[in-house]
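To begin, one chain is listed below as C-alpha cells, in the form predicted alone.
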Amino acid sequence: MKALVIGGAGFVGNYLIERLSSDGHKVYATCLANEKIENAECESFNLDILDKSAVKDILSDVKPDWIFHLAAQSSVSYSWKNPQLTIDVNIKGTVNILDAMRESGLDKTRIILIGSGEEYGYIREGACPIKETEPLNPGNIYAATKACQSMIGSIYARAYGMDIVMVRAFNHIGPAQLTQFVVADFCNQAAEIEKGNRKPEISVGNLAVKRDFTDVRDIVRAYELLAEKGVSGKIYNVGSGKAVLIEDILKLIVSKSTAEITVSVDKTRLRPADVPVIEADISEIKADTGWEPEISLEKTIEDTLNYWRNMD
C-alpha cells in the first residue's frame, strides 16, 4: 500500500512511518518547512495544511491508498494560550484535507482522522470506561476542536461516501515525546536531576487527575490495523482501557530514578480546568481488528527515562 502520513515529523508520525515502512508499505510524509523527517525510507514533502492548494498538489502527486492525518496542535495546555491557532490547524486544516481529497478524485481513499479521548471531556458519573457512543462534553479548547473534527468526519463520510475511519486516541507516551506532555516532562526532570543539572526536585501541576496511558508503539500498531480492518464511517477509541492517577505515574518514575527526588507544585503548570478521569472502553477496536496494548506502563516509563538519560 501507498501510505501518506500528514504531520509525519511529530512524535507519533515518526513511529508510524517506521511501523508502516517495516511492514513493507511505501510511505510518504509531510512536515512543516522548519521540520525534518529522518526516516530514509520515507519520501517527504513540506506542507502547511492551511494551504489547501498545496494539500491538493501533494495528494494528486502521491495518490495514496491510505492517509493518516496526524497534523495537529495537540497540546491541551497550549490550546488555552493560543486557541486561534488550535482552531485553525485542527478544524480548518482537516476540512482542507477532506476537500482536497474530493477535488483530487481521492474520495474513496481511506483516511484515518486522529482525534482524542479528550473529546469526551466532563463525562457522566459511572460512564467510565467510556464507549464511543458517550455524548461529547469537551473540557478544553483542544478537545473542542477534536470533537468538531470527528463530527465533520462523520458528516463527510455520510454525505459524500468517503472512506473515513475516526480515532479517539487517549494519552500516548514513549521515548522522544516533547516535554510539554506530562510523562516526558517528569522523566526529563528526573534524568536532569540524575545528571546533576537541576536541584533534586520535580516541579508538577495537578496530580489528582486520572488518565488512560498507552505506549506510542502500541498506538501506531492500532492505526495500521484500523487502516487495514477498520469499518468505514466508524469511530474507535484507542487506549489502554485503564486510567492511572498522575500521582502514581510520578511515583513510578521517582522509584526508577537513581536520585533522591522531592516534589513541588508549580502553580504555572495548573490549567484553568481539568477533567478528573478519562478512561477508554476499547472493545470496538478489539472486536474489529484484534488490537490490544502489549507494552506495559512500567516498560514505557523505563524506555522514556533511558531516552532522556541519553540526551546531551
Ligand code: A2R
Second form
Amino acid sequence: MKALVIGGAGFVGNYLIERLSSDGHKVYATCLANEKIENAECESFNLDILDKSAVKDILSDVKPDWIFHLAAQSSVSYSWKNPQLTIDVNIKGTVNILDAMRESGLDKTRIILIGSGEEYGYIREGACPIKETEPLNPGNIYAATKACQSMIGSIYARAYGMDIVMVRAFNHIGPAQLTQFVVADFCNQAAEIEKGNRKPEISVGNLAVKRDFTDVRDIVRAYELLAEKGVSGKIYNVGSGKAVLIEDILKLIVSKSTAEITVSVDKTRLRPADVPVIEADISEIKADTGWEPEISLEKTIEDTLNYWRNMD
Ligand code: A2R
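I've shown you the form predicted alone. Could you give me the structure of the form predicted together with this ligand?
Complete assembly follows, chain above in first position.
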C-alpha cells in the first residue's frame, strides 16, 4: 500500500513510518519546515496543515491508499498556554485535510484520524474502563479539540461517505518521546541524576492521577491494523486497558535507576485541572483487528531509561 503519514516527524510518526516500511508499504510523510524525517526509506515533504492548498498539492502528488493524520499540537499542558494554536492546528488543520481529500477526488481514500483518550475527560462514576460510546466531557483544551476532531470525522464519514477510521489513543510512551510528557520527563531526570548532572531529586507534578499507558511500538501496530481491518466510520480506543497511578510509574523508574533518588513536588508542574482516572476498554479493536498490547510497562520503562542514559 501507499501510505501518507501527515505529521511524520513527531514521536509516534517516526515509529509508524518505520513499522509501515518494514512491513513493505511505500511510505510518504510530511513534517513542518523546521523538522526532518529521519527514515531513509520514506519520501518526505514539508507541510503546514493550516495551508489547505499545500495539503491538496501533496495529496494530488502522492495519491495515497492510506492517510495517517498525526499532525497536532499534542501537549495538554501547552494547550492551556496557547489554546488558539491548539484549536487552529487540531481542528482547522483536520478539516483542511478532509476537505483537501474531497476536493482532490480522494474522498474514498482511507484516513485514520488520531484522537485521544483525553476526549472522555470527566467520565461518569463507574464508567471505567471507558467504552467508545461513553459521552465526551473533555477536561482541557487539547481534549476538547480532539473531541471536536472525532465528531467532525464522524460527520464527514456519514455525510460524504468518506472512509474515516477514528482512534482514541490513550497515553503512549517509549524511547525518544519529548520530556513535556510525564514518563519521558521522569526517565530523563533519573538519567541526569545518574550522570551527576543534577541533584538526586526528581521534581514532579500531580502523582495521584491514574492513566492508561501503552508502548508506542504497540500503538503504531494498532494503527497499521486499523488501516487494514478497521471498520469505516467507527471510533476505536487504543490503550492498554489498565490504568496505573503516576506515583507507581515514578516508583518503577526510581527502582530501576542506579542512583538514590528522592521526590519533590513542583507546584508549577500541576495543571489547572486534572482528570482523576482514565482507562480504556479495548474490546472493539480486539474484536475487529485482533490487536492487543504486547510490550510490558516494565520493558518500556527500561528502554526509555536506557534511551535517556545514552543521550549526551
Ligand atoms: O509541534 P512540532 O513542531 O513538534 O510539530 C508537530 C506537528 N505539527 C504540525 N504539522 C503540520 N502542520 C502543523 N500546523 C503542525 N503543528 C504541529 O505534528 C509534530 O511533529 C507532529 C505531532 O507529533 P508529536 O507532537 O510528537 O505528537 P505524537 O506524540 O507523535 O502524537 C501523534 C498524535 C497526535 O495527534 C496526538 O494528539 C495523538 O497522537 O496522541
